[in-house]
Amino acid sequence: MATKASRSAARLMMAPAVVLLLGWMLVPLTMTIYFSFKKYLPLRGGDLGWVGFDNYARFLSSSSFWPSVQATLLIVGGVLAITVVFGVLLAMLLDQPMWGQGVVRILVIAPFFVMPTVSALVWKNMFMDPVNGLFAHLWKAVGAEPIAWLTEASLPSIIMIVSWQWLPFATLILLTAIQSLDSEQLEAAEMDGAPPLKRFGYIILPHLGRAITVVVLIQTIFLLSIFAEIFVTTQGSFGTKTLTYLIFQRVLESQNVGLGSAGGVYAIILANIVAIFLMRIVGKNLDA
């Protein structure tokens, strides 16, 4: 049992991890807030002194504005919903036995740990060129006008390369989860004669319910700062400018960092707002 002195002794151990932590997010966040209430313009004149919530409204009642939060939130959907169904059947199939298991989950995996910029420029120029791309090859293979992805199907094409870098994730937690079924209850199961549908529907999926609400969570923090995709692949246009891409444009055009703040603020809010329905509705499954 841990004494008054050890647990003294503890927190002393833990304080300085602690300061840091805590500096580490409320400098940058000070700082924006602070900023987000002034006219700074460091390439013209520097501070020009206070504005107060003229960079809130001037943000706010740009015609980008909506168009950027409904794409941010249309891309996060999209990548869960993807991510969260293909990553429960490929954890499902790389469960089973197989030869040359481990080799395969290794490249399964494998996708996670390329950078984000990396992995938006093969998929833009090795398989969604609309002329040299595999796609395109593919799609002359059978007939058809091959098809310029990031012209005529921006979101989708975003969607796609997004979750492509983040399926693997989804799986390996997701794979962990169905390791640590009991495998009786399906055997159970299977004796009584429950077909393999409701095997998945009434004892796979309810034990996944945490995994799947992990990946939920974990996958919306990052994808609501999506940026390094679209910097490469189509820059903003065609409908997959994000709140986080409109800040960086704005602040790249207008050179105003205090009207960048207010966005980054606003970007804030919303990761909160979104934060807060996802624990309510889809973190209740940590209590279940």
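Predicted model only: the values in this text are computed from it and were never measured. Residue numbers count along the first chain shown, from 1. Note that the rigid core is defined as the largest set of C-alphas that superpose within 1.5 Å between two forms. What changes on going to the form predicted in complex with the partner chain:
Relative to the superposed rigid core, the position of the CA of residue 195 differs between the two forms by less than 2 Å.
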Contents of the next structure:
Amino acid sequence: MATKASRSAARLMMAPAVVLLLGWMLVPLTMTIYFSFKKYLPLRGGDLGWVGFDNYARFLSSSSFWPSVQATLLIVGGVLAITVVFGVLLAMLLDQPMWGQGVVRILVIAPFFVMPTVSALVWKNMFMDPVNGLFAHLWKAVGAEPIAWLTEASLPSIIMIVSWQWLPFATLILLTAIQSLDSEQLEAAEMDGAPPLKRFGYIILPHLGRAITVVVLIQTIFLLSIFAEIFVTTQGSFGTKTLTYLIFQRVLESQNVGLGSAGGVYAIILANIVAIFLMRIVGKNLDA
Amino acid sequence: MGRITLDKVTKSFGAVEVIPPLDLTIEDGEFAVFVGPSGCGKSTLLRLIAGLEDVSSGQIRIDSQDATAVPPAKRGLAMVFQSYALYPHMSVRKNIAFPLKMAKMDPAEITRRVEAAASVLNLTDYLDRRPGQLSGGQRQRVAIGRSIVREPAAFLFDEPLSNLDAALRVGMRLEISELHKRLATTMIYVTHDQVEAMTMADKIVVLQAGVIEQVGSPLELYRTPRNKFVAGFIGSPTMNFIEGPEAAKYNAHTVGIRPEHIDVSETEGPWSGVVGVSEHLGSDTFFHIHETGLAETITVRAGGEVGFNHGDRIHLTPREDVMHRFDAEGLRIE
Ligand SMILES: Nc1ncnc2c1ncn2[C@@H]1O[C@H](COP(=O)(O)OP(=O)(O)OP(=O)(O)O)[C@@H](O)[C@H]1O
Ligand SMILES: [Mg+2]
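Can you now output the form predicted in complex with the partner chain? The one shown was the form predicted alone.
Every chain and every other molecule in the complex is listed next, the one we just looked at coming first.
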């Protein structure tokens, strides 16, 4: 790819893909922005003309807006914390030579293959059901009052479900990172008098820095838009209404496309703010 | 201080016995070099001494204290690894300070020792760099710096120079010898380069398949190798071995003669052969002689000025007083 001719040939051949991707991205974005400036009620009169920033003002002043931003951030933050902490621990465990390593590794990855809808339903009905759920039985077995998970502790429950789904991803990436650690470094630290906890803090954790950054950035992108887990469990009640869910309600339940589109633009802005923060905090791990 | 004794030490990985029972003593302040072909168990032996591997049986004593079950950090030994094993996310300063920090030493004392080590090793200008921004030789020196600040009872080196280029290797070899002279601390050095062994060691330990073939000073090993293996391993280029009727003349199964102990002449000598490849090093020339009827090739060292051409027939005279005789088992006959 060094000569002038091969460079321009490369550009020519990449062009179709670039145009397609650009269209793929730009068309929905433009339409969202277009509708966000209109009063558009599909079942109640259709396109009722331009309204300027009305939708934006209404979405922002709605009583559900700030709680939804808060719920979104809590879920993203909670899931990130749980998956990174347990991911590091699990990865270190799986890195140890042990009997049945291959099978255990596949079992750990398995939750990632379960569709979000299915896993949320399984959790809701099999584990968290206050009458028949496994947790309820467990609580009764030790003589405690069963918890109605999804109504009494709805946000933690959702964080738990989503963490369960994303833990394999974090574990897998962190495991490959741990495996690339030069064992002589650990031995050198051992000879230098560092006990296991210090070896973890001074050698393993810094080595994992870059992998943790990747896990955090990728998960954030997907976690900001979780939907199925909320839809099949709490339907957005009990303080679990995320920004995504709020937009869904505005568009489909209230049949207000304009308002929903304005919410969509806010969601883009929120995602960017979160991304900028994350890049500030962890992004420096990526260079070097 | 730093006297290390191995008493009937063995090591097996699963069913494979890598080190059969082995006894060895390294005196305080000695520079001991382990040499041997690849896979003979040099690194394993070093790691047993360091405590990074557990012995399968036997005892390791450091200063006549049983250290067999003592964890590596408590043995008071420092190790320099082949890959240097520097901590990549720490600056050179932090790397060198790490063992002191782990020992919870006073920060002022840490700074003093780190700067002292850095000035000894010419690292003062690089203290704030990361290992990734250093050359191979500089990294090597950081690794050494990290080991000397602790003032250990003994240093363990596992092929520390094998990643360096030839010129740097010679330089670092001198620096390590210099360091040993100054610190007068026990050093155990693993290499498979016999030149390093000869030039640096007080005591060479020749290993083959986990067994010690011979222990002695470089010149002892050079002059009186105990068997054919040691004779072939020590000295460069390697010794010529001659079997058959010619060896029988000397009442031996095999006779060995070093390339530097054969005189060449155009006209006279008991052996004769045809010159093959000549390697001109300037100071010396190595001739590979064929068709002698004694061995496949006989290597001869001559002065740098001696010039024979490929295909010349020449005559050789071995110096019989420095000839080595071996029996059918390969053991030396006095
Ligand atoms: N962890 C291990 N498990 C099983 N076998 C091992 C292990 N470590 C080393 N060995 C075996 O022990 C023998 C000696 O290995 P060692 O690393 O000590 O050789 P070495 O003399 O250092 O060789 P080199 O000069 O190539 O570094 C080898 O045959 C090797 O295969
Ligand atoms: Mg080795």
